[in-house]
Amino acid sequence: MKKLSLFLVVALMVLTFGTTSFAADEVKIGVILPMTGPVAAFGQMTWEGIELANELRPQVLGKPVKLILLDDKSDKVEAANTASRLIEKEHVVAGIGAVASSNTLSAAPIFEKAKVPLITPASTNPLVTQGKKFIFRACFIDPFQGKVAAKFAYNNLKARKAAILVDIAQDYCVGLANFFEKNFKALGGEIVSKTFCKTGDQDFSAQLTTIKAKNPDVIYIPNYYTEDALIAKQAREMGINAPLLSGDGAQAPQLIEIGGKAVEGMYYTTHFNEKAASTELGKKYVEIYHKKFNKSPNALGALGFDAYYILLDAIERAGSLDPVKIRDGIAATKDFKGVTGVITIDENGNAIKSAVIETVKNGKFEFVTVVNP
């Protein structure tokens, strides 16, 4: 009889601290970020964003929030590999990221089993979030994205003719080409050359070569900072004078150090400018922003503020931390007002937002307008 009580103890204890633990000293979340590799710059502006949202929010449920922090190297295996041991290490409620579309695409799969939520900050690709139930995003989507880019283009530009450059080793880029193309043709514009790339590729010569003889009225380049800089300046070395236009993982630091000069004028799609701040959330975020860094705010430092915010209000609504209930708070967001804008989860886990379109101009990232959904 002895034997079987210590065996139903043991049993017990097992099932209390081998799982989730919902009446925990500590609220536990996740985070995966690219803080190495290829998009390394992304991983450190949203880890800002992030950071500072806990400052100023470090604990819900009077308790205090732990975040844990793990490198996915810009990478899609690593990726997975930190999904896993978030869930079954660190058991955490809920994660944030990753950013790279492709690298939360490997991630989210994990969660979802697990039926812990995750929310992208800055993953802008729809088929992150289709088809699941435990996965979110603080960001518009491309189809919405690729819709105002070739809508700026067609309309403000003035262009009929495009040429299209895309990285097809990158989820994002290929997607995000494929709803511009398809919304620049829809307004009566035409496709003059679609031509490809790969991440880490430094020779962009066959195909700009290809692009000068089309002559193009733009040329878009919905590709991530490294591969559209190094674009810009073998165009304008080559002579080709046409308007350049992104996407928004175009919009890092890295672009213009890179760049320089050829990127002056480029345009891309973003989601969030200091001059489009409209909430009491989004104001007060740009003045602590720049006391802490002492600089002016980027769109992705903004989106992982915006995605920590959206979920620890979820949790607070939920009144839990069982993960389940955090996913049902997180799906019943509506008109939440956060840094990036008003923000509402529509029932396919994607942020219904307006975006923004910002322009490189003497070496710094302005503002140029805001358009609505």
Second form
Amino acid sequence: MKKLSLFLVVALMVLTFGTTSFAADEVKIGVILPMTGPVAAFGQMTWEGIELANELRPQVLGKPVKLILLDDKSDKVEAANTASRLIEKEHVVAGIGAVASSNTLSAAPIFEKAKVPLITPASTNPLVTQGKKFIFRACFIDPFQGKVAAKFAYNNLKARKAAILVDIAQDYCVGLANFFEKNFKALGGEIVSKTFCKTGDQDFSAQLTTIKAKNPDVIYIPNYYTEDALIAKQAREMGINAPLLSGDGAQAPQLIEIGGKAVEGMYYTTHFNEKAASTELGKKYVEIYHKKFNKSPNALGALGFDAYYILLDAIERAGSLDPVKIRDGIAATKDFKGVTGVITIDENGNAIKSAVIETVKNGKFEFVTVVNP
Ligand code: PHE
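Next block, the form predicted in complex with phenylalanine (PHE), ref. the form predicted alone:
Whole complex next, starting from this chain.
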């Protein structure tokens, strides 16, 4: 009898503590961000937004939220490792991350297999969520972003000949370049040159020589900020004066620090500008962000904030910390009035929302316009 009750006690303990994520007195949410490496600026900006969200809303279902931040080092292999660690060691109920699409693409299958939901604030490549039940995003996707850029080049910049210089080491850049190309051609424009580089490249003179010979009306560079800043510098040094157009990956303080005068007048598509804040939460965010950080808010912080809120709303609606129920809660997100706009998650796990166009003016990021889907 004694033996049996001891067995029961042990069995009960295993039951309660074995599934820590269900019964714990805190809600563990994993966060995967690039805190070091080539796109470390993205991690810093996103984390600011997530921390702000956590300050405003530190609890869910009456329990404190515990954020476990792991650094993917801007690297695919590290992104997969962090995903495994969050699931196997930390037993998180859900994840937020990553930023660069290639890294989210590498973390996503691990969450999918474990049936733990992952919401990326900012990865825009369509493949990130495609065919997966547990992967979501708080941002629009690149078929839309590429179209917005093509229309802007054709209609606003009146470009008819475009050159593309794309980083083929990044799924995001490759995808966005293709979507731009397709839409620019559909509008009647011509791609006069398409050249390639890789993350970490320093010298773009060969590609720029080709581009210069074609005399394009616009150069589309849908890359991350460091490569874009260096391309801009070298293009201007070589006397290429065509306008430069990029995507959301361009926005980081480093673009201006590295690019200096060369990035003046550069345009890029993105997700959020304080002047475009339309919701109650958006306006509140702008105000508290200015107070806390003493600067204008950026797209990534706002998306990080929204990803956190979407997740907490989903947990609240699920009324449970069961990752499968949380997954269903995220999938059911409808008309969530976030910082970056009104967000509805579609059947593919993607958010349908507007894009913003910005430019660099007097060494600062400036609002140009909003484009609706
Ligand atoms: N969209 C980029 C990607 O998928 C990430 C990004 C989003 C970077 C927003 C900056 C701002 O890789």
